Each structure stands twice: as structure tokens, then as C-alpha cells.
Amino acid sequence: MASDASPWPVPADAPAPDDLSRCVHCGLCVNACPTYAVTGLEAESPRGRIHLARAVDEGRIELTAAVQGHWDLCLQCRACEAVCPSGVPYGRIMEHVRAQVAADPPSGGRARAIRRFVLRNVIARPAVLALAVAPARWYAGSPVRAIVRRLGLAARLGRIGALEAQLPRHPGRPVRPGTRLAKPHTVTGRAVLFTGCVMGELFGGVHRATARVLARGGIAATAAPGQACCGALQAHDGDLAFARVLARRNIDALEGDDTTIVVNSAGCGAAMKEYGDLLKDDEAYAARAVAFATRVRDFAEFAATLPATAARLGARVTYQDPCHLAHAQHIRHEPRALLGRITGCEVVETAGGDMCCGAAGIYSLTQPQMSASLRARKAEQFRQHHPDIVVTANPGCQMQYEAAVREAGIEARVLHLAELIDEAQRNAR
């Protein structure tokens, strides 16, 4: 419950009040937001979230189970903060005001309660995600998912059904910290790479793919032991004391030196150099958090610093910007600076590549049906372009495009960009 001196419930960890107040309604946001796009609707868009937060913190409305569900229905994509020019930080808007959903819910406080088990206790702890996501590993690449598909027996699951769709083609072997990479040659410099949790157990192919590409640039990157989850997912659950604790296990196994940190997760990344922000007020760790996140990295940012490397792959390729890629760290001419770099790619960009396509870590668990429009959206840009090749930078976002791939009824693989170059590398050899 709110004290009497705070309307919030955890006054700590509530909305700043500077923050609340740089947004000057001027509406620039609202074209950018895709649960605007869909619904129409004000209050499902930044500047209404944002003026909910407000009569909130004034004490001119309570936190209800109303207030509770437009912010809920947010993606946190951060599209809005690209078109801002106010410079409103509307993504720690949001973990501050989850931060007192979560703290004392107006509705669904049993699912929310469940929510933050999991993620605290399966998704952050390595040797129970390792567990957990097994079986649908060894499924995602097994001759019996090729069975059920042909059968029909995935459509007649419901939600589980939904997930088998996500779930990618060729997961490869995990990659967890301590594990051995491609070494190159000749090196010229060094990088730890960032495993994460379930990017680590779902996709290790896409980090041995990351090592190969950096090993053909004379990177040698390690799978530094001691990594653990970087707290996105709880962050933006509004579980802000745990993302804190995930972030400080993060600095002390990785802090040190000055070796870069390579993440080819666009979340994870986005997380990462904003620990500084999440750790401001922790005396013993505001410093090295910030120094901690100068050096953080994204595959592409890193990756398009070395020397060009020879790659050739004749494919019509798209590619859709992760949302905490392009509009959190602000990167979107690396990835199609490197695709450029490739003979015989022929990049087609495509309407709202740039749009969430609605996977947000957990968001098409907790949201299916707004989840299922942005990536209805999706999947009729591709039915119109018929690519041969979806890319994209984040586990969710390539998960999402499986299904969205399926729904337009083409027959496109779904690729990182790590993956995508280095077969293309490979092809040129």
C-alpha cells in the first residue's frame, strides 16, 4: 500500500517527478508506438502512460487495476524515446511505475507473484533454465516436431501451440560461461562474450557463430565464467531489487580490465549499459557501473570496427531492427553496414521494419493478443516482399519472426546477423 507521505508504494524506487514532467504532450510519440497503432487509443500511448504516472505521483488519482493495465500493455519498446524532443526517459518511466505494480498489484497479483518465481528462480539461475529448456531444445531440432507440424497438431494447443511456433529451427549445443570458442589465428585483440540465460541455452548456435565471425577478425572471445542473467527481464517486470543484484554479480565477474563486452543480445545489451542508472544510488557500485557499461558492446557495433572480411551469400535478405537496438542504444547503421558488406545480399527494407513486432522478452506470454497483432503486422510484410531471409539481433525478436515467417506462408529462414554473416564468410572461403 502507498505510505501517507507517497502515493507509491515502494517511494524509493517511484517515477521521478523531473522525469514525469520534461513530457510536454506534444504528441510525436503517439505515431511511434505500436499499441497505439493498433488500439487508437490515448491512454495506451506514451504521452497517456506517462500522464497516468502523473496524476499518480500529484495524488490525483489512485493506482487502480485501470491504471495497472495500460501500463501493462506496454512493450517498453522505447520507440517513443527515439521521436522525443524532450528527451523524456520514458523506458525508466516504466520499470519505476512496474516497480510499484509489482510491489502491491491492483489486479493479478497471483500471476504477477508466479511471474517473478520464474524469473527469478528458473531464468536466473543457470542450472534450472538449463533444466527447463532441454526438452523443448531437443524437440525444436527432433524429427518429431516435423511430425506434429505435418499432423496439424500445433495449431489445436492454444498457447502452447503459439510457443511451438516461436520456438527456433536449429538451436544449436548451449553455450554457458567457461565454454570454448573459435580462436583465431592470428589475434589482434580480445572480447569476453555475453552468454545471458536463455540466449545462451536457446541459441548457443548464434554465439558460435558470434565467435567465429569476431575469430575471422582477429578477435579472440572468451566465455567469461562467473556471468550471470543481465536483469532485463526482471527490470522490466518491475522487479528493480533483483535486476540490481543480477547487475552487481555481472560487474564482479567481468570487471577488471578493459576488454570489451560483446552482447548479440539487444536487450541484454540495452540493460547492460544502462547499469550505471540502475546502480546510481549504490555507493559501492555507482562507479564501477558506469565504467562497467563503457564497456559494453553490440555484436554489430563491435563487429563493424574490424576489417572487412571476405562474404558472399546471393539471398534477398530483410533486416528488422530490434527495438532496444535501434531506439535504446541508438544503433542502426552497423547491422546494414555489414549486411553491405556482403556479395550478392540484396537488403529489402521493408514498412515498419523498425516497429516492435511484439515479442518483448516476455510480453507474448503475458499479452498474446496484442503480441499476435504487431506480429500480424509483420507477417504481412513479409507475404508482400518474400524475403528469403529474415534478420534481426535479440532472441525474442527471432522467435517472434518464426511464427510471423509461418503465418505469411513463405518458406524464409529466420536469422541473427551473427549467423547470417558468418555463413556468408564461410561461403566465401
Second form
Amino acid sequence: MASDASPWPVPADAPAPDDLSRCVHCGLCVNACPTYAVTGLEAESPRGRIHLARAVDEGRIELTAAVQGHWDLCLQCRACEAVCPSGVPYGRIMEHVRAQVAADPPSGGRARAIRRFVLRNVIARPAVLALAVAPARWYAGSPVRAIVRRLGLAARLGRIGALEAQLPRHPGRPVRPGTRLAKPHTVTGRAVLFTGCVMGELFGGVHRATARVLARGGIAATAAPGQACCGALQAHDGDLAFARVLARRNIDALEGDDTTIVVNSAGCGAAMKEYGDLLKDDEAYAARAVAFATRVRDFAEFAATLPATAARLGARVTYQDPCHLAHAQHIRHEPRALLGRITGCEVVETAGGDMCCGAAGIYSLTQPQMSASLRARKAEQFRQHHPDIVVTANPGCQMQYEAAVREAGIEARVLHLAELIDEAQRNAR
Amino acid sequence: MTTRRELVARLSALVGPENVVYRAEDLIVYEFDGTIEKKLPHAVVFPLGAEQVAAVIRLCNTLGLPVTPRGAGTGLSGGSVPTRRGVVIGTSRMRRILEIDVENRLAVVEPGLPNIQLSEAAAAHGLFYAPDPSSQKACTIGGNVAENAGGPHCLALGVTTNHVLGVEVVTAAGEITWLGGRVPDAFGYDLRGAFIGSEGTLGIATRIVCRLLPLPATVITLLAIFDTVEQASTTVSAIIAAGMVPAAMEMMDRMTLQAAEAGLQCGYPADAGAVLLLELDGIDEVIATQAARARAECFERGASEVRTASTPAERELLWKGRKGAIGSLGRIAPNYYILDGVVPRSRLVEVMGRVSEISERYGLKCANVFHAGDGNLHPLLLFDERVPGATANVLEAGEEMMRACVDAGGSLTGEHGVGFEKQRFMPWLYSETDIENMSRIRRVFGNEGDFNPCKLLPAGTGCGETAHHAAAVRAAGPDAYV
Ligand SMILES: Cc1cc2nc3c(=O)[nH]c(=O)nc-3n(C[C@H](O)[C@H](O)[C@H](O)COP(=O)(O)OP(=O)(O)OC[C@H]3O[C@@H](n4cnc5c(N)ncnc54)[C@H](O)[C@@H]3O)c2cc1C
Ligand code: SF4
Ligand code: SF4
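Same protein, the form predicted in complex with the partner chain this time rather than the form predicted alone?
Every component of the complex follows; first up is the chain already shown.
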């Protein structure tokens, strides 16, 4: 379609007709989709959302508030993409339609503007983010929290209350670019630890555990200076321009050799592995982005290649796949294999263990109702299986599982895979 | 005349506003199924239970609005496309398993339940539901009943009608009735049998009693690799002639293998001319000897290699490729037109030759996937509907291929149904009297032509009022439905 006749507000970032026409509406994806599972509506299914994009592209319908609503409800979990035999690049399509909505939103423009401001100026600015998160970090580990919970105050606070339930129990000191991390006795290899945005501020404990596990495998990981937020949240929200700014910043900071870049947040890892796609039209960066992406490894993917270290933990553990690990990076086997190496660790699989928990970046704030329905499904499974520990590999999911465990009324701990392995390795010493 | 607003209000009163879809942008996703047919409904409703289904059907009948049942919309004959608009009744919010009766080996389910979820739930009791269409992750039990769906494992075990004991149906007249029940061999006319395979033209199934089978003790899955489709086809006949009844016997040609491998990384040899996917199940010793014989048959007819899946994971991988094969062809072209011819097994090779001759003549890429054991061919013609004339070209080639199947003593459809696209070919196989008798059955269930119109039976019996209808709509202006 000629760009002057384009039905899209930002033709340069329009979903490619060839991406759209790849969908042969076979339907094999619909039941993998969490929003379809909850609503039973075709418009809330991948096949439906692609068809809507195609209808807009062909000028058969306008990009109305209703169409936007169907796209907004998408979790971008990419479960559909993982099962699609035709190879429809759903994640890319959805980032492109979000870019259109972001440029000219038929509804909710103000909320969107605020969101974009926050994602650009708080999340992606380390100093500002540190200030913004500080009170939450203090609160999470403080005695005040116990009181708030006992009095049931959080329940009366709406969205703030929902956030309260999600905060990790022991946030740990922040890990930022430049922070010193554990070193191995004998160094057999080196890696860069990607620190991220919220991850570094609220989940410093996970980063430290990651570094310790890598160190026991002989790997010296450094929180290399200069690195920035990965840009995933911004891209998912349709702010591709700013996501590209962040991607370039990371490439500038971390390129130069071929050290592995270890990422322990599935969402960040997935985005960074796709920098090549994001920057494909940027002459100065396209090739460098591809080279960068080949160095990115998820923690589980990398740890599984290290020599096994003794580990012991007597507990009933359930592993819940983060979407951007299982569906976007196709990593399902490695985390389970790592758990399998721990003596005494009984792994239970739950129904829908690889279905989105509803955290999905900022989704739990933008779509609280759907997010809660999906969390309730997890809570129901936890109630049934009674795990001692819920393990996952992404900060957002960890926060959602904190809330789900509370909702289930069970006493389980929620840990990042790295934390669990670290604890088990320490037990075995 | 009813306006859109009135229609929505009346439907909402029956099923609740949250179960009615009517905005243009919301309706557009209900214009298609797994084929290339498209038509926009006026409204889509999601009733909960037989009572609500009956109420909606009766309202539509009063208003003279066409009704079209819809499951997951994976149909491959246009069955759930609302050819004359009107109201689509979707079953996607009726998808519970109501009961699993382990002792009597049956399950009672709602029609919108995705096929695979029944077998998943039954597995906990060591049972499974046999019909396993390749679309089983998506398609519904209700849609399977309507199409009398088959699947790879129906070779030995039979198709849907062999595994459904009873159906609660809301007829086209809006009456609730049970056809069959919880025990096999109900006496009286076999109306259950008439309903299964009626392609949503007699009524809507609202509860289904499914027979469950014990999971086989041992399963051996073989992948035999050949240079040509011909070698693979003769092997199929040889295996059957040798007295074996494999649980499944599926064939894929080179183009399909390449697409499936690209899309699903299932370990298929992308340079082979054809493969046979063979599955044997039963008791250990028997199966081991059968597998050895099957391997020998394959090698004797030119197989270059026969792989055996030795773990459940390997087996699953081989099947993943087969079950995703059709969808994976979307990698080669944006559209496919899938045929569903059946030929006597003995003429498989000959008809395959005709098929490739026809696709060459029309300049079309053609991929082939078959339930080879049943002589059920699925040539898939690949094209791009955006190219002017491409669709017409494909339809014409498809017609010639179907003719070739019928000429070889075969039939028009093995499992996908006649639906909209093939009804005009019915006279190739049925006399006027045959067709009139079938349309009488339709009237017995209260379908005077508006219930899933223009499907199954040739236009004239089912589509008589089309012109009249169009004129009425024109006279009433754009906002009128009737
Ligand atoms: C990739 C792919 C592979 C396939 N493989 C196979 C295969 O191996 N074997 C096979 O047999 N088919 C196969 N099919 C075809 C299709 O999946 C089946 O016909 C299936 O039974 C349709 O189910 P559905 O729920 O999608 O129904 P829909 O497509 O929604 O409807 C099909 C027909 O059933 C009617 N209907 C739906 N629900 C009801 C109900 N509750 N009561 C009465 N009528 C109803 C509709 O009106 C329509 O006429 C395949 C399709 C695809 C896309
Ligand atoms: S599985 Fe892929 S091709 Fe099939 S409907 Fe979904 S997106 Fe489309
Ligand atoms: S990304 Fe997730 S929520 Fe969105 S359509 Fe795909 S499966 Fe559904």
C-alpha cells in the first residue's frame, strides 16, 4: 500500500502486509491465548487481533476505540507465536500496531501520555527510578508492612493496594551498573550481567544470587557500567522510537568484545535478542545490533552449560514459565533441567504452568481486571498443588506470584530460579 | 422489519448484553472459518445452555433471520460462515466438561470444549477420546459432531460417529431433544446418526456424550522416508494387504515436509520426496512383531530410512509436525485451498498423478497431506487471494481435482464436509431423489432453509429465498436486518 494512502498514522512502523497475510486462520493458536481462554471472544484471540489489523490495513475498518481495546487487552505474552505453525511474527505485529495506537490513540490518550512520560523519564532514568522506588523498597522489608497487612489496609487502596501485594518480601540492596559482584575462586570465563531497570532496584538480591551461581561455575560476572534499561516496556507500549534509543545506548555500552551478556529477566532477554529486528532500518546500528543479540543469553540457558555444582534443597517446587522465556525465547527445558540437578527438590507441574500470569510488564496496572482473572487461575493451581516454593525467572512474574500465593492462602515462598539454585548450592556446602 | 438496535436489545434480553456482539469491528472477526469464504454476520451471540440456545433460535425464526452455528471456526468447508448473514450462535462460552464417568468410560461435555481438552482430562483416568483431527488443539467437540470429524487415529478406531453415544440438540425449530443417550444402540430411528455429520443444518448440539477408550499399553511410531510419493503410496496398500491395521498411517509430500520442518522443527527430512508416519498400538509382543513387519514392507518398497520414536517426547515431536503441517504452509503462500477427496486405496497412485498434472496445468503450487490409510487426500493449492484472478483459478483447479476423485470411484469429502463450497457438486454423486430426501430430513428438524443456509445441499433447496431476501433488505434500507 502506498504510504500516502496508508490507513496507519505512522506508515514507517506499520505492520507489514506480509506479516499479516501469513496468518491462514487455522486457529491453532486460539486456545494458547490467555485472553481467549478467559473471554471466549474471537476479537480477544490472536487470530482475531491479526484479522483486525489486516482489516485496518486493507481499509475495511477504521482504527476505532473498540479495535484499540482488543489490542490493548493483549498481554504480548506470545504464547500464540510459539504455537503458530505458519510462523506469524505476532510479537512484531503487536509492537507495530501498538506504535500506531500510541501515535493517534482513539481513546485513553491522556493515560497513554502519562504512561509514556513515566516509561521514558522514570523507568529509563536510573537516578529518577532509584528515587521513585526507594520508598517501596524500604516499605517492602519494613515492619510497617506487617501492620498494614494485619489491618487489611492495602485492600482499601485500589491499585496501590494491588501493587502492595506484589512487592517482593526481601528486595535486597540494589545492583546498578558498576556495582561489585561475587567473584569465583578460579576464573574460567567472564560475562556481563545485565542489570535492567526495576530489576536492579527491587531485585538486587536476584542479581547477587545470579552472580554467586555463575561464580561457583567459574564465571566472573560484572555489572558493566553504562548499560541502560532494555526498552522492552517502551516497545510493548508502542514507543518504538524510544526503545531504539535505549537499544543503541546498550549496544554502545556493551559492544567491543564477545563476552556473553547474561540476562535474568526474561522480558529483557527476549527484547535484547531482538535488537536486530528493532534496529534493522538503522544504517549505523543494524549490523551491530545483530552481533549484540547473538551474545545475549538467559540465565537458565547459560547456567545449564556450566559444570554442575552440588545443590540440595528439600522442597516441593513448581516452576512457572515466564512467557518471554518459554514463548519468545523457547527456553523451557533448561530451567527444569537445572531444578532436576538439585537433590531433594520435588518438581510439580501445574496445569497452565506456561500460561501468562497476568503480570506482563505494566499490564497489571493497565488491565487490572484481566490481570486479576489470570492471577486467580494461578492461585487456584497453587491451592491444588500446595508448593513450598514457586519459582520463575522474571521480576514481573515474581511480583504477580507473590500476590497469587497470598490469594491462594498458602505459605509458599516465591523465588527467582537463580535465588533457588543459590540457596540450594549453599545448603550443599 | 427489525432494526439493528431492536435485534441487539432482544438478543440481550435473552442471553445478557455481555453475550451479544454487534459492533462492526467486533463482527469482522466472525466473517471467516478455516477456508477462504467470508461473510459478515449481523450479530453473534454466546448463549449458555440449551434453554438460551432455544430462545435465540426461536427469536430468529420469528424474525425470519438466518442462524449459523459456530464452534472454533476451524472448519474447512465454510460451514460456520454466515452465508446469508443473520445471527451466528457461538459455543465458545459453553466449554465445560460436565462429567467423566470412568466406570462406564464416557464423558458428558459442552459443545464448545476444545477437542484436545477432553483427552487431556481423560488421561488422568487412563482414558482418551479417539477422534483426533489435526486441528484438535482448536476445534470443538460440537464442530466435530457437526462435521463427523476424523483424524489420523481414526484409521483403526473410526470417526466421530463411532465415539459419540448421544447428543442433546436444540433443533432448527428451537425444540430441545436428546438423540441417542448414554448407552449404545438406542432403539428407534437412529437420529443421533443422522445428526452427526449434518454440518450444523439440523440444529445445535448443546451437550454431547462421548465414549472414552483406555489408553493403549504400548505405542510404536515409525517415520518411513521415501524418495517418491508413489513408493509411499504403494507401501500403504502393501501394509493393509498384509493384514495390519495401524492406528494411524499418514503421508506427507516434499513441500509439506519442508514447510512443517521450517515451522515446527520436528526433525523431518526436508530433502525426502515423501514420508509415511505410521503408528502401531496394543500389547507389547504383538506390536513389536508388527512394527518389524511394517519396517520390512517400507524397505521393500524403497524406503531409504525408517526411524522409530523411542520416547514419548520423540513421538510427540513427530506428531507435532503432522498436526501443524497444514498451518505451516502459510509460510509458502498467504492462502491455501484444501481439498478433501477420498479415493479407493488401490487408485491412490493414479489419482495423485492426475492431481499433480492438474496443478501443473493451472500453474499452481500443490502440497499434499493425506490420511493415507483411508485413501483420504488433502491436496493444498497455494495462492495469494490478493492477486486478481488467483482465487478463481484455484477454485477451477480444485473442481477438476474433485472430479478426478469422483471419476476414480471416490467421493467429495472425507472429513471436512460439503459446507458451502462443495454443495454444487452434490449432483455428481446424488440423484434428485436422494437430495430431496435429505432436504426432507432437514424439514423434520424444522429447517425451512434459514438454518445455516446454503450449506450441504445444493442451492435451490437450501438457498431458495436468497433473491427474495436480498430484495427485502434493499427495500428496508441499510439498518434493517430482515
Ligand atoms: C489445520 C487444520 C487441520 C484440520 N484437520 C482435520 C482433520 O484431521 N480431520 C477433520 O475431520 N477435520 C480437520 N479440520 C477441519 C475442522 O477442524 C473440523 O471440521 C472441525 O470439526 C471443525 O470444528 P470447529 O469447532 O472449528 O467448527 P466450525 O468450523 O466452527 O464449524 C463447523 C461446522 O459445524 C457447525 N457447528 C459448530 N458447532 C456446532 C454445534 N454445537 N452444533 C451443531 N453444529 C455445529 C457449524 O455450523 C459448521 O457448519 C482441520 C482444520 C484445520 C484448520
Ligand atoms: S496459528 Fe498462526 S496461522 Fe493459525 S490462526 Fe494462529 S496466527 Fe494464524
Ligand atoms: S500475545 Fe498472548 S494475549 Fe496476545 S494474542 Fe498472543 S497469546 Fe493472546
